[in-house]
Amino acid sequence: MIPVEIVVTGNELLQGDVLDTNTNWVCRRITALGGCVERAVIVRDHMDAIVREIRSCLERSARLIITIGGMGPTQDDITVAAVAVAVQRSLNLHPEALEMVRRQYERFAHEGAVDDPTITPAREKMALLPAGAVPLDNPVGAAPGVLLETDSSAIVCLPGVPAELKGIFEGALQPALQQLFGESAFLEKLAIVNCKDESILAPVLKAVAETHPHVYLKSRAQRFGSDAKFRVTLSTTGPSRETAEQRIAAAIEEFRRALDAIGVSIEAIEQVE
């Protein structure tokens, strides 16, 4: 599976002023594409902290590095500049990115969201990209996303405003994601197990996991009680949907047989969307 790391920036997140929902959303999308998010971290809007995290991701050979936040016009929006420092690239005004910013401010002015569409230095700042990077169209906000390829990794910078992040991820970023992840597919199913004691399930889960190393099994208890049931998720990523289905089906069949042997049954199998 392709290793992915996420670096989120924002003092407001670490102060508890804003809840980070972006990371959860991106993790779910990356997992659905067949990627593996190995690490996600939140750092302050501080140049050294962001540079350190980006370089750390590169040292761990993360194939895809996604930054979230710090792409606006204010002086504390420094994520793109930090990426440039981390990869030792110059920060340059990108003509296409500038046109994207200009087009958006003209739209904002037409809609009455801003009084003047003039490209000020603060607005121009959002068109500064590391050398070799390409802008990603932002259908909602002003700051374009950024895609930068290094020798070993792809770095994607996304805004922290959820609607903007989702708009870029589901739009302009899709060709790059399809090229990176190819036809790989993620599949997850949920087994409802009539068992009230997780310690009984533990050796069964261990045995099935060892026999099916490509399938991840995880039990989740909702509560304790005489009528308690366990929710066991089985998930896998395969080179194709068919392979993923086969892996899950084989693991479920063995799981069912192992449970039958100890007098425990599976009440239902559900597809997790």
Second form
2 protein chains.
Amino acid sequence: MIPVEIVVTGNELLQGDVLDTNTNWVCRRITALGGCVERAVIVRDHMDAIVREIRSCLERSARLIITIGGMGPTQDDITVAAVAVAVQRSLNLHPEALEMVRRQYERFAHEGAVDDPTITPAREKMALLPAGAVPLDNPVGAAPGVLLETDSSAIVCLPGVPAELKGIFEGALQPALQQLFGESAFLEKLAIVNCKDESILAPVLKAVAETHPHVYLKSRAQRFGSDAKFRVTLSTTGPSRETAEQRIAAAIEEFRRALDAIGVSIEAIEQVE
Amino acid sequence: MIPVEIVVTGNELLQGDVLDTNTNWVCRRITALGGCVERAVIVRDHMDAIVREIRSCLERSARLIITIGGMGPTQDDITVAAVAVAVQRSLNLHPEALEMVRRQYERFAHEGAVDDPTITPAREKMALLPAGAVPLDNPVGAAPGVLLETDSSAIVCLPGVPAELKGIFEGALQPALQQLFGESAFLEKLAIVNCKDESILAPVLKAVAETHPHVYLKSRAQRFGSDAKFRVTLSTTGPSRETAEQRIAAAIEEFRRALDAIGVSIEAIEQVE
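Show the form predicted in complex with another copy of the chain, please, the one above being the form predicted on its own.
Everything in the complex follows now, all chains and molecules, and the chain you saw is the first one.
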């Protein structure tokens, strides 16, 4: 299972001004691809803090490191520069990236979104990439995404504007993701259990989890008494769809038996998409 | 300015099943108290991962470390045990905490939310606290919050169920927060600027930021052409409300002058609550 880590930058997130929805979106996508997001961290727009986080991802040899935010033209957008420092590469003007930035500003000018498409230093900054990195076409905004392969990890830098992040992830990043995740598949099922109280389920979940180490069981915490039923998700990631199906089926089988033994039944099993 | 770090646990967050809104809520509250959330990390429900994150917060001497989630009765709820390991304290049954858990289950039974209020091992687990910690009354759910003071840091453990987290934060945690943050005040203002293009603002923001190091300026990234105006927030945290007011006023004054010089005007200044 391919370990993925996410590093998000933005003081506005840590001030509570803006709710980070990008991390959830990326986590969902990575999970669907069969990857495992081990960790996601939000840091402030400080060079040392961002460098420290990226280095610690590299030390844990995360196979894929995704940074989100800090790619714009303003002085506090320093993520790509921080990646260069973290991997000790020089930051150079990338001709292809510059062409992408130029093309977008010409489009914005044509659409009246900006008055003047001239590439100012602030705009040129978005075409500065670490040595060896490739730009990823941004179909929405000006800043190209960045893909940098190191010996152990792939580092991908995405903008914090959701439409730009999604545009790059669903577009220019796809070939790299396919190569990385290949066949592996994630599968999740939801069991609706006739039981009011999580603490009664606890020993059963523990027992099933121990005999099915590849399957993750989670009972969804909720307000007591708000519901007479309990939702338990069973999820796994397998090298293939079949393996994932077999693992979940076996775990559900044992879960059902163990619940019967304490007089609790599974009311329904649903596929989670 | 008091540095705060947040450690959130929950595989369901990193799988993308659930959007984490707790971190944003806590960040907003800490900011309003005059604290500075330096970092927020989401990790999976693994003992070593949680211990590693808490230790790294302690190494950076975060004055306040807030953990969110992993406090329930199930086997994957291990946050409080991880805190005990991280600070090398024993985990003991806390009589006052046990009394809180008992009281809640009696209430739940009375309300018909559970059938039997008996304190099972799974329920008792929620009253296991690190040596020296105090329980924080949970007005909503069964698991008390936890407050543990070390030589350098205060560690606070809150449940992941939003209503429980908020209930403890707004209630039992308040005295500790008052003691920690005292007089300091956060202030933020929003400037609406008649300018289409962030890259034109970039050099102005840079100049103002450099001469007003205590004030954080942020232009809100948005889709190009979606709006002919730009939103710039100016924020600071001062030892007192007056100092914060003075800092922001001075920065706005210079910001206005610098924009005038490039023919851009500030259309409105709004207080951000």
